[in-house]
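Just one chain is shown here, as structure tokens, and it is the form predicted alone.
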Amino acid sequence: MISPQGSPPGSSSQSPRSPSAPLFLSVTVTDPVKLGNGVQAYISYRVITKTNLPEYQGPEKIVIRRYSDFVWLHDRLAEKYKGIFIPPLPEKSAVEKFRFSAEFIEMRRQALDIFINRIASHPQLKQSEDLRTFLQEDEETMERARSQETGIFKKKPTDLMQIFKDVQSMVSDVVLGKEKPVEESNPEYEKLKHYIFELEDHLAEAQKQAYRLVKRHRELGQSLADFGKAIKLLGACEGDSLGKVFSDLGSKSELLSIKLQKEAHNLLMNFEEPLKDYVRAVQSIKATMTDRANAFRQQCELAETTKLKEINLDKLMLMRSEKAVEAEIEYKELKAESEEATRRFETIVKLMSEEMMRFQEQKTADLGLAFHEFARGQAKLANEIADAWRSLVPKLDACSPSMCS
């Protein structure tokens, strides 16, 4: 993953716009601020872009964006870049009491930063005009772009009704056995699909257990804090020697409580969240698989229809029918459309292959780092806990029945 705090490459003596300076695009999502009240409340973010790419307006641009702006960018890219794994967005919290908690806001900010930097580092996505709009335009322009309906929702009601009728007819044909769904029979692709579904299950289970680890650290931290307070009160009503030991024990418990709560937060941000992020990433891959299946189905249907048109055209030409000229025009148009559908499918297949290689490399790096940070954090916490309790042993040894008054 791109480090959100990474500095643009190049020496400080070079101008960012210098022809010899390496090209870079660095984006940071920062400064979340709550705006509005009640159900209208939302969080805004400052998005800071630093670049020397000539297609951008200048070396630095700061804009204000909200979550729905990120959704707009995601959906635009998903619509235009079939075959590419569009980086996933964090979920929108449906629980009101968590929506504006400091922890949730920071998790959301970090996830959005990762999202936008993945796009900015992707060889195809970083060239998107929609990305430049997102990173440079003012809030009013962004709001207008966001409000423009796209895709299926731009169609007229009559068009929508026809779409729903076509879908209903296709479903009925499948249910009645009149038509079987067209699917690829590619062993390598079947193997890939099996891997993706297995990966999703295992990542989800790992994320679930990571969540339990975070919860356990928090609960143990709270228990130590409560124990520390109780044992200090107990020490206050005991004699000098025993009371002092109990007070030290309580203080150590409270100190360890803070360390456990801190480690719980680190686990959440640097271990559970990366796992959750990759669960979402796999869902993006599955969305691309759906696009591939649709493209394959469309290619097959058009190829079949084109063949039927060709047979019909041959018959009309043999009969020297007047309809042959019109049928030939229809056939050529349909053939061109069929060839275009084949090209679209082949492009998706090629892009998916490249994307899987990129995904595997990134997954190895990201999860490797997450597990390394997890092990290092746990080792440090275990040593601190052991040192804290060990330091109390001599005091407890000294406070034996013969020593305590």
Second form
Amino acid sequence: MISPQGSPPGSSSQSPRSPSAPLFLSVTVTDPVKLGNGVQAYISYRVITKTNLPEYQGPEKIVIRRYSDFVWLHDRLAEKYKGIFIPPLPEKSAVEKFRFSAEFIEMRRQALDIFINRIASHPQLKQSEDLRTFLQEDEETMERARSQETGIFKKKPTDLMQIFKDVQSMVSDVVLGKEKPVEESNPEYEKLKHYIFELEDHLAEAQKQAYRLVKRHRELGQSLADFGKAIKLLGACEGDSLGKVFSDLGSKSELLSIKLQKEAHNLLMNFEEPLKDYVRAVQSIKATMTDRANAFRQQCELAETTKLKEINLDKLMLMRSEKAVEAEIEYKELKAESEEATRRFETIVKLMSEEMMRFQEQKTADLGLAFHEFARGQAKLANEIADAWRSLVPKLDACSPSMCS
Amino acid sequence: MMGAENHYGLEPPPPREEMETLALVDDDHPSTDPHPLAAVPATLHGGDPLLFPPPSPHSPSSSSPSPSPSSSFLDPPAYADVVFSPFDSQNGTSSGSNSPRCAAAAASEYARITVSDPQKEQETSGSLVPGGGTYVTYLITTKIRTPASGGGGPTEFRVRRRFRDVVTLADRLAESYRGFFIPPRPDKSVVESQVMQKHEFVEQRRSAIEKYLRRLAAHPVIGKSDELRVFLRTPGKLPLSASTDVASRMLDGAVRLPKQLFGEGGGGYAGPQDVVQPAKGGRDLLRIFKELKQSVANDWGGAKPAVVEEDKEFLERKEKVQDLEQQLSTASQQAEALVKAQQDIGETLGELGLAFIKLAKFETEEATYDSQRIRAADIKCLATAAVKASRFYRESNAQTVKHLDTLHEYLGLMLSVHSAFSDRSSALLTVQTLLSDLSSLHARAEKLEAASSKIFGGDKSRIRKLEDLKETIRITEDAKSCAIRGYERIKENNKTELERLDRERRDDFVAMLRGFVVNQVGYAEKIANVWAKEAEETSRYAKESN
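Same protein, different form: I have the form predicted alone, so give me the form predicted in complex with the partner chain.
Now the complete complex, all chains and molecules, led by this one.
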């Protein structure tokens, strides 16, 4: 749970209405429960919101949400807050068999918890109305809102117009032979694009190795269990005292096997997942870059069209044509749209640079924590291994030649 | 060369502890030279080229005498400081250094046997293929253990032998030392020689011969044998009678068979000196048939043979040995799997480290924010720790392989045990066969006597037959006594060898487990140190997120 102002959650001992109380919003995603039957079965989560913000109801509110609700929220934010790196969601589908495994459910729950808290602590996103809907509305309202967002009817009428205009301009580009998409010629931004794309490759590789490491831990655990069993059986062939040592060694081996499985799980949740999350975050940035490219293109096209209209208008005015009046109205409309498009683009640029700084800082902290957990887990495991084996040495020493019978 | 060859075919790394290269932790050169890390995913074979003696100035605690962080000075000593030198094996024993096996090896007259310098030589005579027929010879160097008084005589012998000579040695030993657990000789493995590269095959064979000779030398009885001495010391042609292949033996036997059947000489009964050898593999076809008939009679016939395996103690022990063999087989398999799993985890850690090094380098080059630079440094720290830990895993594994190799060695020994037990049973069969021969001979003699006593004055031909029969009986009695003596001797050898097996096995297993455990502890402590430091360096992130 991340408290946006850095104040600990649960300071609801102070009256929520008192003006001097620091504002906080903290969310927990918990209690996954399987609902439904057969193909339509799904997991529902309990989302608990604790806040003293006036826009929210009461000190605490609990709602039930499922994965597609989170997807809805994500998509709404992605639409409305162009330029901001929307926190990434965990992957959509998984192999059917795996979908309800305890591990997968726990991984998803953790990822959703992180997702919602990142939104709740983001300066702009936390003010979103959709967030409030998500955190407060009852399940029926939520379901209605979710089912409305399917298909192209997602888009509002003005967006629909925009789509047609985009298609139009695409066609005119082709007709006029301007097939090459228009791109910014900003060297710094070029560098950033290149950085983001290459970063994704490096991170994917690191995440792949991390996942492999998890598997290796499991394999080692398995072989320790098998080895322990075999040693025990071998010890049964020996005399009493030596046989006992064999048996002890076998038991220790089996014990360590369990510890290795535990560490494998720990690695998965606290090291591999953060790396995967990092990859997703980079992909979210790529989505924003696409938005930026689109906004840029729109801005350019509208600017051009406006210019053409201006030229045309001047011509008509010179000719003192009756069409001049109409043309002037059209021109003014178009100019407003062009300015709007320019504003949209510039907003994105400004937001992106703020977001990049935030992203870098956040990732340093996230990765630092992941490394810490990784190192701690590995150190703990190694110490457990050392302790387990060490306990056998005195027993083996007692069995030195000519002492055991 | 440490000489500690083992089943897994891995070379032990040089006995050094420290492995940080300055380049990895040196923050003055942020763009790490990728060269040292290019060897990170290298396999165990060929040792680790990245082992440098001096510890990095940034990590003094890796060589400090302090125990693992979680323990106080009152705890047992840290095994991290034990210098792990690969066990310096003498004459083939690869188990703990304190075992009496080492003492036995020390008692052997052969201080060291080395097999080296394979050379190709041409078959000079009797080659069916003109211009073909090459074979490989190996130089065998033997150092003799001389008394301190330093008497005369050479202390080192060098001979050249080919693999066929090794087979000959093995065969002669098998004949002379029936009932003993003779170390199994290297395989002839015809198929492998075609599949493998020639030099790989030769190297494998060289190593196998060396191991075999060392084991022979370490055996309390066989180590003193004439056959071995002659093999190791006599230059030039090996003065042991060559084993011939079974086919030509059968051929020879077939030639003798008619003589045996139609009564020439002793009438086809085995002479006393021959019975000491097993029938199978010999030239005496008739004897082979007889013993076969006897063994069938034993198995299917109603009557119990006159002498049976009655030694209950032996039967119990035999069962135990069979049980042991089964468990050894499983344990040996699981040990291999364990070694592989440990190797894999070390390898993956190394690759993870490598991936992070690349990431760190990339972030450093492209850094535009301070947070990026900090992160790049963090990543490099973690990568360094991962690579260090990876090396420790691999080193630990190289040692583990050697310790657990004892399992595989004992599994190999089971072959010798089987061999010794079958020496016993074939000797028993010979005795049984002779006994039933004798009883049928006596029966015939009785009949003849009874028949000839009815004719007054005697029947000349019958009397002569009777005399011949009595002669045969006498010879067979001698053979029977010989066979029984041989059988008893083999039984005695079995007994002493079983006792030796129990004694040595116990010691070897204790040494194996202790070596394994101590090694694991030592390296686990080292690895724990590496990660504890890394956890310390990243601890500020933990506090922040709370």
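Keep in mind the model is a prediction, meaning the values are calculated, not measured. Only the largest set of C-alpha atoms that superpose within 1.5 Å between the two forms is called the rigid core. Numbering follows the first chain given and starts at 1.
- Superposed on the core, the two forms differ at Cys237: its CA moves 2 Å or more between the two forms.
- Relative to the superposed rigid core, Pro394 shifts its CA by 4.1 Å between the two forms.
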